[in-house]
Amino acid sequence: MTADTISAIIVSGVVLGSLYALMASGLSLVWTTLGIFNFAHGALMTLGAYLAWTMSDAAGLGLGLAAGIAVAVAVLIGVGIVMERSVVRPFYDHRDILLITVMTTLATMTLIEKGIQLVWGARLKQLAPIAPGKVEIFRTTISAQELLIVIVAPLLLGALWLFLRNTRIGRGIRAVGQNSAAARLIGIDVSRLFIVTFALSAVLAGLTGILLGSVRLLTPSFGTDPLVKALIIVIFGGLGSLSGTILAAYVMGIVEAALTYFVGIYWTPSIIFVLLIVVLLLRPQGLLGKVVR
């Protein structure tokens, strides 16, 4: 195997990774806060795509990416509000709360699917690149896009990250993940951290969609493998650890990468359920989860 090639399967690895960070992380701080997995995420992502486009010059608007990208933020803010009042909201004080909400984002899931189909759909549409042409790294040529999505991802997860950690919210946010009980008995206001958290999980996801809508095809359904993606890597880091969802999102990049191009592109997904099934044998809880006692 030659220098050019592991630099490829690095780059390109490196790229993958940084989308699959993006669009677990979203997933990873639901889990991490209310305790539930958001089978609707990777419709939210197709949601912020589509709405984006439809801001584009592709859709007639002209209004530009910008435009949609705050569209798309806006509408998300909304969406997430909803969901939570909703979907999730109803059931927290239930038992079985945890297969409930699979059920009831499953059913949220398919109404956004089937409401992108029925206003924009089926025929497949595409975002234009922010960032058109293309550059080398490493004696690596990839799209000006990708090279986006590599600097554009580190940025959003470090300022989630920023603030978490330094602002009252996202400090209310962390203490309501450790214990909501806790949280609430201290005067935290943990109903309205719990919309603020589903609010940013569905910005996050939007974004993702957008950067993803431009090196893949739009269509309805979108979402569907990325969500896929995404429930792997924040399993494979750690339930309830962000920084484990961030190592395991970049390790499963590399890996995937590496796998294509020895055993090729067909044979990838079932190998990587099966590395991952070996990995939790090994460490039930994750590269960075805790042993619960």
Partner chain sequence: MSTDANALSVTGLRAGYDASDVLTGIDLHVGAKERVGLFGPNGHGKTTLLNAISHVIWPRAGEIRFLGETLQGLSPQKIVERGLIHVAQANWLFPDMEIGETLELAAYTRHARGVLKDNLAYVMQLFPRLAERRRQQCKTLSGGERQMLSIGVGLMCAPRMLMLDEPTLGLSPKLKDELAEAIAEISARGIPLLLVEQDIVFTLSLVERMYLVDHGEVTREIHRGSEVDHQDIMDMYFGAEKTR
Second form
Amino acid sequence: MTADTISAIIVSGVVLGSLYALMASGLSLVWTTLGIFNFAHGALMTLGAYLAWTMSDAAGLGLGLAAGIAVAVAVLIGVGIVMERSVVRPFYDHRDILLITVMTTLATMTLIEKGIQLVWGARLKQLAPIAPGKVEIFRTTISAQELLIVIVAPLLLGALWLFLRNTRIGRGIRAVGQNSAAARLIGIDVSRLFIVTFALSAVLAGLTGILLGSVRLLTPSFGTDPLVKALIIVIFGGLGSLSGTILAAYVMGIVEAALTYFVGIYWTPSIIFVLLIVVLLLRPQGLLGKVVR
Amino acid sequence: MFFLKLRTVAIPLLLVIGLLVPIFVQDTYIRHLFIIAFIYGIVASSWDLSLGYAGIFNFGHIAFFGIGVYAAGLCAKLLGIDPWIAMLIGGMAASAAAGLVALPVVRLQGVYVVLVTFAFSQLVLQVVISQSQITGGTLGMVRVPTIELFGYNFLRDYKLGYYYVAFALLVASAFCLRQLVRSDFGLSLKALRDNEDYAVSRGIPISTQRLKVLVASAFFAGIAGGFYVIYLRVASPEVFNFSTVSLVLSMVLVGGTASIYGPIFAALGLTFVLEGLANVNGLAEGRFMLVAIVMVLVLLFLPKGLASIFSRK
Amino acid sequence: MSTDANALSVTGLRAGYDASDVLTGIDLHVGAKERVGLFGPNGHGKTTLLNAISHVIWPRAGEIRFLGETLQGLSPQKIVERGLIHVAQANWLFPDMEIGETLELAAYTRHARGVLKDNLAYVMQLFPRLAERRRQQCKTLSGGERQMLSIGVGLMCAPRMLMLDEPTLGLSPKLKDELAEAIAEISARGIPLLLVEQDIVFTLSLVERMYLVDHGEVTREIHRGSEVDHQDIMDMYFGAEKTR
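Instead of the form predicted alone shown above, give the structure for the form predicted together with the partner chain, please.
Now the full complex is given, and it begins with the chain already shown.
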């Protein structure tokens, strides 16, 4: 194994890991705060990418990517709020909220995906890359857009971390996730923060979609694969914490890049699944996680 | 009491109606819809065995169906195994896969079960797509051999043979599932679902029972998958889609969880409604959005009848 | 009976969980600047009473007035905004948050944020141990430190009255003394107190008046220095049960 090989694996692993970290952190945020799993997260990603495409692409309104991002963020905030209100909130007091919201968010996923297919059609689309061209890092060539992803993902995650750590609302969100009863007793409006969390996660999904939409082709089911990867990451990372999830995302990216190099893309998913089963048999709470319900 | 009496009459009556349908329905397309609905009925009702009765958050059931599809299709097409036997192999392959998934699942709780079973179904999909030299990849598998008996091709006479095979499979699976949930085994499953600690303290082996129920419910899904591929003669990775999952899940929910007949009737109803809507202009895709909305509405407004059945006392 | 001069007055309060009422009609009041104790066997509704007052559970009947105004229909956070602060029993707070963060967060309402600096300085002075551990996570605290943090969090909410639920649960005598001192100091600032306790010595050392709660009702009211002394109360609860 040459240094070039190692460098190639690490570079493509970090590109993958950055995307996975963005996807998984939105899921993880909702899970740690609301205790539910949003299966529509991938569809929200797709929606963000399509909205950005319509606003920015010449075949759409051609208003530029900034307009695309702005509209996608605005719409996703709205969708996040509506989703929380309609398919999550009614079940907060239900004993089986977890199982029921798996079904309702799955239904929402179908609704959004089919809606996208209805509005935009099944034809493939692609967002124009923000950074065109190629760059070479450690003797490995990647597209400039991929480099952009590697830079933007940690920035977004860092911003999320600062928000959760230092702002009143961010700290409130963490408090609600750790002990909602105690949060209520210090005057936190728990249900309002649930909405904020859901909307925030939807925005993260949309931004991820916009980044990914310029390196992959857009289809209505564009979000499915990232969603599944994010599922596996949160299992590996354990569901307890955002930092565990982000770490697991980068580890997963590099493992996947290495496996792809050594065993090829055909067998990589199977090996990852076998690894997953082994991890779960040995540590049912995930590699880095703590026990959750 | 009245209800019980109605039921004892209703089941034989429905059997007779089911047998007589082909006399009144000669249209190939309508018969096709019946056959598809019967297949969905088997998948939905067997899913309810693990999801509703045993309370296992199993979201890999459609993958078991898909494994049945591909196992039977490959055996019949590539290995030249008699399609009748291939269907059975479909069921066994699904059961074997369920045994593998059960390995971690019986030890896990709550959301982890959901995640692992979901991840499993996506893995199966990826394997199918990646092994394209065998499975046909995203294009799918075509020209799967069809079933015959004494030289009679089941596609003849407006799919008459297939109608009766599908009906017989549905009746047989409904009968087996009913027997299963009424047996001691079925009662122990409900005990585990309703009060795990108590059931365990009474000596019910939780892991073994969960393993058994997953293997059993997957068997029916696998047989249904085997029949599906032999009947349609094509297999496509689309069977693993989230849309298929939502569709069958909506049948389980609309029909009522922890019920065998409910999902079967829901499968019949929804299949025909959806086909009807497909012909309405502009609803070809929109109808699946309607299914999704119906699912949420059922969970929202019929909690007593449907969602509340999940709640363990 | 209770007039608007009281900090808190509760009349005919019924509340409970599921189908049954745990509280079957509670009447009590806490005067302005008064320290009142609530004593009684476990499982007889003391914690339920505090939960009902802070609307963690909804009262089924009766009235709660705080500083002369009814609390009817207010959400828990509105009650916190009014300044009626409930410090829950054995509160683990937020395991993964730091002490300093937790205290700053506790000043969540608009009013509390306005006085954050003063209150934080006061809490740090009252519990120097929390000041030392500002950067530690809540889950690393000992039982005594956790109680201090819970009370500190209550103070950060800018309380106009505090309800403390078993602040000394599971603490050593030395720590109990320390906490008693701190609680007395808080009360000396004019904050009325409603103190739920199992430790009768601790309670009597702090309060001016005490209610005995039994089977969801107030069965007796005892004033400090009145004829009923410590031994009588012990007999009433523990002696009586032995002979039953």
